Amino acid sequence: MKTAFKATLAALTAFSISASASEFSDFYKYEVLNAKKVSKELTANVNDSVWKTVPGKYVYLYPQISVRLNDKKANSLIPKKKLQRALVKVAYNDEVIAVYVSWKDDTPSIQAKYDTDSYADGVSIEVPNKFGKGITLPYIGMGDENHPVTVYLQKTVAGRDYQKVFVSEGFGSLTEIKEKGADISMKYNKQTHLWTAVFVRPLKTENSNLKAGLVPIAFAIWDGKFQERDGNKSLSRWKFIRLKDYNVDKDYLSYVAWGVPYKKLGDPARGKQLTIQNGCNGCHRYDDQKVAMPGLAPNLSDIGGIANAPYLKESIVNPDDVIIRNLNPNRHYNKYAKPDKFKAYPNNDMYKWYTVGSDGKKHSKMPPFAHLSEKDINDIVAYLKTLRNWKDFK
């Protein structure tokens, strides 16, 4: 009878273990990067052996666009830009992670060490410095301020290792830190035509703590060819690095894998309809919907490409928990204010996109959409999602 009750048992739990699998099956596989356990000590080596034994999978980058750059030369570029695309293995023992990105360039590109008007290739990293249960996914372009995020950068410039370590709470708030332990190389292979970097650092640092199921991480490169620097780059959405000796938190998983696949979500084109009726088109521009002064709020002509369904849900009924900094914010100027004594014209706050309230934080100016129904969200997201073009950028 306590075989027979043994067996029972071990055949549920079997098959609640391949139903949570089936569940999460298109996460784990479009989403999740499988970090190999290794014996071995972990260098910045982009030669080393070990990363022929270790498994990679592709993550593809969009250019960033939600924020309008300052410069017409650059932005001119940006319809002529392509997909990017990179191979990502990661590696881990008992001490450090170390992540191998490796793309395609047929015009590597290096800074001069006093030259403005020459751009580098480059490569950076970044991972929530909190994150797990009860805890929403920072804004993709560098943090936020309720989200920081570290950043771990390698360009190529003449002359000098330009490699750093940042703590960043969005645009303009880049804080270099000196990370123990933390090393990045970068290397063109001239003959197969790929730029390979490899980031180790500390599974725990003072910043943030790797050692969990499942570890967020986010990719972006820059093609000096097309002028790319600061936030003009190509840019993935959040992936999910699995650590196999650290348990999956259930909850948190369920969080992350909202919306995948998104073809699943709901139906893109009645999700069109609804962001036209409430006035999502008012300040965003997007698809075919131009009518927004540029620069009003953040484009959303790709936003499909680097924003995960979760993040796209959360923005929609809580728009308050990622403040989003603005890019220059100093580009608009109110023409029909009072020069100060320099003659100088101040801000148009018309183009800020968030207000400060009395208590001194800072609030979005789009308000929550939580009235709406539940199928009316997943229908906007499942849209939202289908948004990856930047051809007709203007």
Ligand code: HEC
The other form holds:
Amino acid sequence: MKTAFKATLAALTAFSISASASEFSDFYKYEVLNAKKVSKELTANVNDSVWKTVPGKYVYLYPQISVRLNDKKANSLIPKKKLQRALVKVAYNDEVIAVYVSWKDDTPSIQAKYDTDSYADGVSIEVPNKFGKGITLPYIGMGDENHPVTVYLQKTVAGRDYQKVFVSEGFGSLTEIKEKGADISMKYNKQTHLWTAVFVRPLKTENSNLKAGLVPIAFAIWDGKFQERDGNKSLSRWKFIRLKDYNVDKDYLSYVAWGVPYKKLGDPARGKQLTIQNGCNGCHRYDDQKVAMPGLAPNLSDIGGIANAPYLKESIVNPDDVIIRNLNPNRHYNKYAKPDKFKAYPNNDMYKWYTVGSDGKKHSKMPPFAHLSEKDINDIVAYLKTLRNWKDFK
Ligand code: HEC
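Given the form predicted alone above, I would also like to look at the protein as it appears in the form predicted in complex with the ligand.
The complete assembly is shown below, putting the previous chain first.
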């Protein structure tokens, strides 16, 4: 009897382990970058032989269109942009982590020293300064006030090695920092037409500690040919580096893996109807929904590519958690200003996406939709995840 009971228990345990493993298998397959532990020193040398031994994974980057740019010409090029694909590899030792990013570009652009009309190719990675159990994901466009991120940036500017490290709380709020032990390099290969960059930093810095089982990381690429600079770039959603030396927090895993794969999350057709019934299209433009005035709220046309499902859920239920900065830093404040002849939006209240309460706290102009049922929210998120088309961006 006793043995039979034990056997059943063993079978049950085995079942629950495999069930929970399979519950997250799509997440591990599509969203996780497995880092390789090495004992040797890691540097920013893109030709280091270590990279031949580290398996890579492709990450997709979508044009950033949610925040409107102050440049008609650059905006008009957005529909011509292609989905960008980068091969990513990650290695670490006891002290540092190195991230290798390689992508194809048939037209390498190097920004001339004194030319304001030529734009550089470039690449960046960002990591949240805080992450883990109970901490929600930052805004993908370089963080937000509640979720600062550290950004590592390398650009191709003639005559100098243009690399910078920033702490950022969203567009237009970058503070350059000096980070001890951080290094970046970027090289073009004329035969393969590939740019390759390597970022190295200590696992633990003053701003963030990456000694964790799952570390969020996001990627951005600037293509000079499309006049890309600043917020005008291609962007990945949050990906997660798996560092095997550290344990995965179960709660954090359930949080970040929620909604993967989104095709099993809900009914996108019903989700679309719900966005219309709930008036999301009164503020946002997306898909064939084009009634909202551009600039009132982020354009959601390719939000499914750049946003993770748990982030989308929070955006709907608790818009105050992440407040997206859309301040146009090149304009003077003018309450009555209309979009200029380039259709750029001025820095006035109407196009600001938040209000400041009497408590001094920022509140999103988007009302919370926390009253929606779980099924409704799942269907809406399943629908938003299908939005990956920037081609008719206006
Ligand atoms: C009254 C206008 C308004 C309505 C209605 C509205 N939103 Fe928003 N939404 C905003 C604004 C403004 C922001 C940006 C500020 C912020 O971060 O909350 C935003 C942000 C978002 C974001 C984050 C976008 C990004 O780029 O990260 C998502 C997703 C979103 N809304 C989805 C929805 C959905 C789904 C609905 C309907 C259920 C909806 N919104 C209804 C104004 C609105």
